[in-house]
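One chain comes next, on its own, written out as structure tokens in the form predicted alone.
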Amino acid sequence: MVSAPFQVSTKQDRGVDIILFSGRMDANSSPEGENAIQSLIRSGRTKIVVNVSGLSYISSSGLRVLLAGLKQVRQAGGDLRLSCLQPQVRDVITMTGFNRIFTIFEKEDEAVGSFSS
């Protein structure tokens, strides 16, 4: 079975930046995800939702990217929230305890709306 290559896309909704990750986020592809998060933070964007609905796999490298992004955006006075975790990704997030570090939403729209409440 050949899995889909890692892809990153971005969009905005109600002043919140949404990054969509899909495919496999591993040591080879993590830098692309890191660049997406870093470029938003560098441009002063501090309300970020990472939608991982298309992510089929996340390695420790991918987790490191999410954690580093969270720390940096919080230092800038914002937050990074996760949405749409698939079961296999949710399992990794839970096993590593990241579910206690990140604010996680079932739906992207809920994550976006949480910034205005």
Contents of the next structure:
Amino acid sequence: MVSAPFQVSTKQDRGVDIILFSGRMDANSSPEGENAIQSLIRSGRTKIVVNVSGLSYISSSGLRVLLAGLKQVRQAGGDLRLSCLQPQVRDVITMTGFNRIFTIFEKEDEAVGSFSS
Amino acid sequence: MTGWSHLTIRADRRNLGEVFGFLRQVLGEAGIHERLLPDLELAVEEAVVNIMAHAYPGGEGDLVLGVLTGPDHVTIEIRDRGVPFNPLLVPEPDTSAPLWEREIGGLGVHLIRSLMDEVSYEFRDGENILTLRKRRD
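Same protein, different form: I have the form predicted alone, so give me the form predicted together with its partner chain.
Complete assembly follows, chain above in first position.
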């Protein structure tokens, strides 16, 4: 099994910030994901979509990063929405009940569009 | 049935990659189906990261990862000589709590319990021994 390194990139669409996570988000790589989310929040950005289409693995350290980000943007009147969950990530999100607190979309486009509807 | 394979490393998070590498190698050589790997990797990560973070406060120590692949089960044993800590006593998190009541604590242990078929803990001869079992079918 190939273990792709964790990678982060960001872009904007219709005033929404999109963060793309790919690879493996484990205890070592999660701080990198945290930096990406936190730097947006520090810049006052509160409409965030995290597209995890390329994320093959997440552990509780990655969940911690997502949860912290969600709490901060909700407090600021925004939201952090997830899109494109792959099987392992979907399973972990469900197992921990995070599917009840995050708004989750199949496609990035739907997640971005949901902020203007 | 093959014997145990062991990895002894310093309980330092920088060694997490080595843990994954060892686990994949042993499970791959034993012909364990790839679909089981994510669950085993995640349970092991949660257990060893906990040891790396808390077992040796202010000091250093080792952890030993043992893997046994039997005909029906994969058994993983994780040992350390740090602070006695029974992860099975960590309260189950409320996975239906609203956002503001969510805490991240306990999620790792919850994942281990959810992903494995059996989890047991003992403290013996100065060692924390956490044993995880997963059916191969």
